[in-house]
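Only one chain is included here, represented as structure tokens and corresponding to the form predicted on its own.
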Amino acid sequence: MAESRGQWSGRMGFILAATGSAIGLGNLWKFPYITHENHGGAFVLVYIAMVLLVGFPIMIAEVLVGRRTQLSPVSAFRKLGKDKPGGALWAGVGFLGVLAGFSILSYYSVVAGWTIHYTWLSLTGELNRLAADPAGLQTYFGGEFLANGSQQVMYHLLFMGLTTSAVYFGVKGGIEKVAKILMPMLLLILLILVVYSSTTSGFNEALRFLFKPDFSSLTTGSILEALGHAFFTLSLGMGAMLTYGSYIGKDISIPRAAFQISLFDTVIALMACLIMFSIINSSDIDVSKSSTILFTTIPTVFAQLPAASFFNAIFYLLIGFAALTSTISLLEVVSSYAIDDLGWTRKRATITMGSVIAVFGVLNALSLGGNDSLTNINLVGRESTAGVFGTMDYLASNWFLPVGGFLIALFVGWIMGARDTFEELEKGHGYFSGYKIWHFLIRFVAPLAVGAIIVSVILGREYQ
């Protein structure tokens, strides 16, 4: 089954693809924004702690289930749960992941498409002209650009076309190949921008803001937001890590791979913060209320610095590359369901599912209509917007992902059995000395933490 479905060429192929799945708009857009809102240093430390105590253990659990079964989310939980308490109902956890992937991709591709437009504006010099007037750029983005339905649809379909093409050619020939090209390019662009930001007058201030904690600034809401983002940023609860885990061989250490993915994801998020805060601190622009910083404030700041068009262009290429590696994993979750559960060929599954999601995405794109309240979507803020876009975003971010993650932690920690999990984690790793710690975290800490997210949503305090 594993060979017919496809397999990574090795450990590096899996790590690059999985890291690409985790790294996306959440790292490069949302994390800098919420870090700014929550006063930096102490929030960053709490976030890192949540990645280690909650995100990392659940990632191990997802990859473990995928490799154990060599199946997509629905089939995996159906197979492992058939003789367990709850029986066939556990397949619903897999369905929730597929539904989350479908929902998120239908609007994520719309936002990702904006990077294509802004890259073009940068290359033509038009973005510099618009950025000369900060208020005018805000009006352009929130009004003229979002209100242009034909542009929204065009860029969404173009991004979906790129995503579908990568998944169409399979695990090794498509997804892994794209990851091996885009991830080094993404890292190179990040390093260029970090070096560039180190030359700005705001670099030292950015370092202090990120790495000098002030615990008096922490609130319960800050801790909950750090927890929510630690879970959201690692692509957990949507079946992506489970699906990618189903393509790895028995010679790969799951704990080591999961740690490396979590580490890379966190480092890149911190690098994004350092870049953004350095260039923003070098200007006199107040961004405290701007969750649309990526498409309004950043171009305005770059416009005041040398080689503005070049740095704007590579900045939006960076965002686009990160978004593409994420959309690929989302489509793969949905396509793998059609391959394993419906018996479709990869080509049929990819084209059909990609087309259906693209149609839903058109509805999302047309629902924007110049809606200035887009600044508050869950992807970057706390509240959802009205319409199709906002509804899909709200359901996926606040319900599908945390409920899916909660049930995965319960299943692996309490239902699957210690013997099976220990056996799987030893493969490719040897004796796993940290097993008892991981088992405690996945049984107690992770369910309670993700459960707190769900409770906060029920109480009307969305963590996103």
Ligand code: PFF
Contents of the next structure:
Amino acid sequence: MAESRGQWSGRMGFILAATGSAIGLGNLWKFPYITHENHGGAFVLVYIAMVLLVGFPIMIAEVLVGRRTQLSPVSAFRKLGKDKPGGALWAGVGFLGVLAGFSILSYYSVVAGWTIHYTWLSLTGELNRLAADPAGLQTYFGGEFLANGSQQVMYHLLFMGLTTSAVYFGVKGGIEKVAKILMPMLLLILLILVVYSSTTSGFNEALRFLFKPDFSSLTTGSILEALGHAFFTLSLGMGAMLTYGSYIGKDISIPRAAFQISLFDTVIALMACLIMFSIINSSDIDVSKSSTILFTTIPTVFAQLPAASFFNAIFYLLIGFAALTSTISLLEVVSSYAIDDLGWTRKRATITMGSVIAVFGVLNALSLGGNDSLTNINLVGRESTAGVFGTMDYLASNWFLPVGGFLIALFVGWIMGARDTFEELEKGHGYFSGYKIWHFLIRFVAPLAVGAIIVSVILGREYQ
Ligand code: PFF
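Okay, that is the form predicted on its own; can I get the form predicted in complex with this ligand now?
Everything in the complex follows now, all chains and molecules, and the chain you saw is the first one.
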């Protein structure tokens, strides 16, 4: 079975692919602007605490279920839940994941497509020309580019094409290969940009903003937002880590791998903040630091610095790479369902699912026109925003991921049984001394914390 489903070549293959799934627009776009909105320092600390106390334990849980069953989410929960309370109903957790993968991918790929356009604009020098006038770039992005339906559709389809091709070639031959090429490049580009930003005059201020906490600025809203973001950024709650975990061997330590993935993801999000805030701080123009930060502010500031076109181009390339390794994991969740549950071949599964999502995403691509208020485009927004794009985003980040995460924590913590989870976590690890702490976190802390997000969404609290 494992042979025909595919497997990573080893530990490194898994870590790179899973880190690739985790690092994406969430780290490079969403995290900097929510950090700004929530006043830096204290929010960063709370976010790190959420990753450690909730995200990391749930990641262990997902990978554990994946490896134990060697199946994709729907079959995995069906199999493990069979003789347990709730029985076959647990397969619903897997279905929720497939639905989430479908909806997130259908809009994520639209935004990811923008990076192709922006890389092109940077290379031709056009972006620099536009950015010379900040208001002009704002109008270009919001008024012209987003409203240009055919361009939106074209870039979205291009990105879906890239995603589908990678998944088509399978776990080792496609997904892992792409991650092995793109992840080191991504790291290299980030390092170049961090070094570059450290030479700018705004670097120290950025460091202070990020690492000097002021707890008086913290609200309950910020805490819940940090938690919600931890989910999205670590690709949790929809079975992506479960699916990737189903391709690992018994010789890999799950706690260690999950820790490394969470750590990488967090470090990269902080590096992205450091880069963006440094260059923004070094500029004297009054720029927006909200959700448009990536597509209007950054080019405006780069335009004032030496070698602007080059840095702009590698910057958008970096974001495109990060997004691609994430879209691949989203499609893999949906495809692996068709492979394991419907018995399709990988080729049929990826082409069919990739095409259906691409077509559905066209609605998202076309729903952006006339959206002059860019705050509507809020990648993991808490409010229900306009259009198909906003609805998909709202459903996924407010409902699918938190509810999925909550149920996964309940299942692994309360239903699966300590003997099974303990045994699985010792494989490839040896005696797992942190088991008791993990078990406590997954039984109590994670469900309570995620439950708080769900309750706050039900109560309709808006706390951005
Ligand atoms: N973790 C990705 C990001 O931060 O951009 C988004 C994502 C990918 C969410 C895969 C969920 C997922 F299954």
